[in-house]
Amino acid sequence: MSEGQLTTDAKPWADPNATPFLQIKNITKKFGAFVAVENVSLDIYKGEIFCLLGGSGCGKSTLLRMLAGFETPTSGQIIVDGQDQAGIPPYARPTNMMFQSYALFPHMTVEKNIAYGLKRDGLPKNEIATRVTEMLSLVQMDQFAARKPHQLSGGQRQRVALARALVKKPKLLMLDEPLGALDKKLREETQFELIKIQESLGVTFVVVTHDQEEAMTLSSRIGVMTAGEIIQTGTPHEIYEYPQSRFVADFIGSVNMFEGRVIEDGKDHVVISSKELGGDIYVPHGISGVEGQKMAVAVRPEKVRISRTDLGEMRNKVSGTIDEIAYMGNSSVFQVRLDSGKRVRVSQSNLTRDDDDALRWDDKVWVGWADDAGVVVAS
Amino acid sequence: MSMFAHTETNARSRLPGGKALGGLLQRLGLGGRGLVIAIPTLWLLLFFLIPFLVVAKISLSEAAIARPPYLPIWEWDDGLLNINLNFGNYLFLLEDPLYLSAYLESIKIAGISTLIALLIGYPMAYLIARSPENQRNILLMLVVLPFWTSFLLRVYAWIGFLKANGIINNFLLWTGIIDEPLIMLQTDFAVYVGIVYSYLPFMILPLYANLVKLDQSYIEASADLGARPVTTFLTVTLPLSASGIIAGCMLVFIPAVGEFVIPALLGGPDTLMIGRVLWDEFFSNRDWPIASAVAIVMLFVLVIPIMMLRKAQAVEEGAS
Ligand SMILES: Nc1ncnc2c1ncn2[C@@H]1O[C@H](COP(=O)(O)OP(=O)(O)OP(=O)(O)O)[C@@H](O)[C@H]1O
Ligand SMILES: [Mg+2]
């Protein structure tokens, strides 16, 4: 994976004994009747890059002006390295934040914008201009220091309000979708560009984002939010791969969603058995269900395989007849309609450049996934 | 900027005749562009075009005792046209001192009101701003409430309050802060809060319609950046209204500079604004080609805020 990862090798989360340095107790905002965040509770680590991902509305800004001190929380506490926030002015807070509006000054230059908060500091004029400098080349808007705001393009802005967020190298950066009027490319690179500030600033990061392919290449852990709350937080590894939820599964990557009954509850494995499907799915480890129970399997397109023949030894697999082929470049995803009815997304990578023996439109295939490949949901 | 425009703002700020007449006269050679908006166009030239070159034509003209009292500027004799324009209306200003020193005294009065009604007005405006949305109407209306009642009416009723036994005199003598009543009619203090008490409504009015627009996400960033309230208020809320500052500024001064009513009833007899000079060489010595000239060099005394006035309005415009 990304580079994001490297740095968290020591996964302090996973230690007890390590003291977080944003602590979020409780957290509930309401405005009026309307509960924005919901008890949130979490626990960042210095150093991290923190993704809080989740639809729009979902109260990801709400959480984020609390932290900066915009918003009072209904209840709950705030601790950034050990001191309660609460009563701290936003302006006393060791904390910056880039807005997603941006907030860029409409009277000042780009280079006054960034130069703002610094200014605030009281530091030596020169300090401020050299450090102004950096930040300019390091977002590439070093022609632009001359000009407003609205004379710069919705990308180019953006940039300028995170070098202004940046150049104050606070410990706890708080981004507010920082990326997402970049195109992909100067997003890639300025994804790089964050975890590299991280790493050489140690500035701790939480990142706002309702991009799941952002979070992923940028963060130390994501927070899946809904309605307010966290329903899941983990390494993007263990999001991805072991999502807690059908909601976590859906949101993150694509899936395919199997529903059904346990027929069989071994030693070992369960057995569902799913009337979607049109066959029986083999869970191997480390859950046990009643018979009878509902229950519901997802699995990753890409850990399905697909096949003209029979996939011999496999336990889970069906038949069914390709639909549809969407050509990506790197992969291709075919839907396939299985027998029941229900379609699967099956994708595979292509290995070489011409396959004459090419899957092709109303092939009848087999689909099928290993034991482990699949995980079970709480639906 | 096109005449449409131009036009367009004067009609919409309903300012005193001085404005649009001094507007107008930039673009007098741009007149036949204005057809497609031949209504207002047709509204400003009978109104104030008109009467402006009326009063422009009687400031170089003779002074008599005739009716009216004063001599034509040109005449038909036998086959000739003779013109007689008396520049000496103009040269007379500049002999008497006493125009000179009206003229810096209304300028005085005018801008020390200003500066008192932009002290009083934008906290005023920004609280109205600040204030939840729906109670900014209520006070908005509380703010244009004393319209409903007549200007004369107002400045006299400030005379109950500020006489020797009026109700602030009546009211500090019965607390005892004071023995004797204080003389505050008939004084310059009198006309500065005529002045400002009257003119302070189109101060908080441009000012609110442009702190009701402020991002508060620019305050919100100047906070997360560092800085105390007073700061952001002084580098960002301030910059980002000056617009609003000038225009409500010049809403203010401009009519405060030729204001009669309020000096003639408020004011002592050492109080000289040019807009009783005015009235006195009009209806006291009857001499209609000074008090002509008089209003004319007004006019272009106020050409410079007229000018600043319409820029702000652009900017304004050009902002939402
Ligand atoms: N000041 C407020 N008053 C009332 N409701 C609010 C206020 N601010 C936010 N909300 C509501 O709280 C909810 C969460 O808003 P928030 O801005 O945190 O969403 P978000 O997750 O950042 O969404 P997006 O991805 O679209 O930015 C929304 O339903 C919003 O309407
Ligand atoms: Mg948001």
Contents of the next structure:
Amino acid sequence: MSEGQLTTDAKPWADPNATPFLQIKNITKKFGAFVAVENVSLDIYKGEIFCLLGGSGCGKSTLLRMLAGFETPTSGQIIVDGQDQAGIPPYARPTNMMFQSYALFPHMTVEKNIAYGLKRDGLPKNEIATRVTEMLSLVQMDQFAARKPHQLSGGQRQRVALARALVKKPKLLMLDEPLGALDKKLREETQFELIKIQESLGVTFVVVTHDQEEAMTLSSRIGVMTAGEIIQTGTPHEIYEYPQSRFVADFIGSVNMFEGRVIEDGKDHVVISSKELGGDIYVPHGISGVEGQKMAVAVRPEKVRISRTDLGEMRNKVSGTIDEIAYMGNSSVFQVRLDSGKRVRVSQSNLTRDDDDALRWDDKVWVGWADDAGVVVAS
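Mind giving me the form predicted on its own, seeing as the form predicted together with the partner chain was just shown?
Partners and other molecules have been left off, which leaves just the chain.
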């Protein structure tokens, strides 16, 4: 379920009367004196793909293991579909987990790997056969049913692990770095396959990942974690375009950050003087500050214009020299050294195959951005 496919009515997190499917209430996990997860509260709704995004050691996998029942919270409460999970062992929870390593049984065929959990639950043979056949078809592994894991590619093993996790029809499926073992191209292809499978089944997914692109592609919403806390929750668009802190702005994608101090606090705007920029930054939207207050303005590279000529009436502009150019195929990235000495990253789409007037190393240029392109974050 990608954000682009959601209608306003299908965004239950925006409905104050909607009932969360998964409720995490003030969860804390300590290992001795070390606090791995600290007072996390989160509501996730039925049918979401919710991504926990953060760097190594931020607590995201520990939180996932508590949801699965493999770790016991030091304090707090986990509720799935109205049922408190305290004291319920992993095998008795309405959840399942797909591990990063896939954890397939090497001596079993694909078919037997998928059927294993159902056999342990004592389901009738005909029902097991029906469910396994359905899962093989869903993950497009019908023709590989008799193979063993070592005879499969990484992407195929990932599909088998997903089928084994889904065949028990969990209400909630947790995926720990599910695509981390795949190469970049296969990972990108598999992301969309995973979305289609989730949409066809309607199972709620909670995905742990450190990969920003993966989180942005897969999720209906993202929770950004650091130091055991969730510091911002929102749709991919909200997280990228409206970061609420410098950490989120820095962590998600690429960003230019300009430190400065407020020199004018108007009714509908503020003006920030930035030595790093070598000029003033005009910010028109929803900002309030007192003169002298430190602030930082975050501007995404694709929102910065670059030109050999002056950018006219654009208020946020400054001159510099092109230091580096990286050709990325669909775009080019320019590193511009401002007269202040700070480097600014500019991304520009390559709309034509050949351009005789293309920007080159050491060109003197102007860079700038529209008034509403920057986001103010705490300095």
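From a predicted model like this one, the values you see are computed outputs, not experimental measurements. Residue numbers count along the first chain shown, from 1.
Of the two rigid parts that shift between the two forms, one contains both Gly54 and Glu71.
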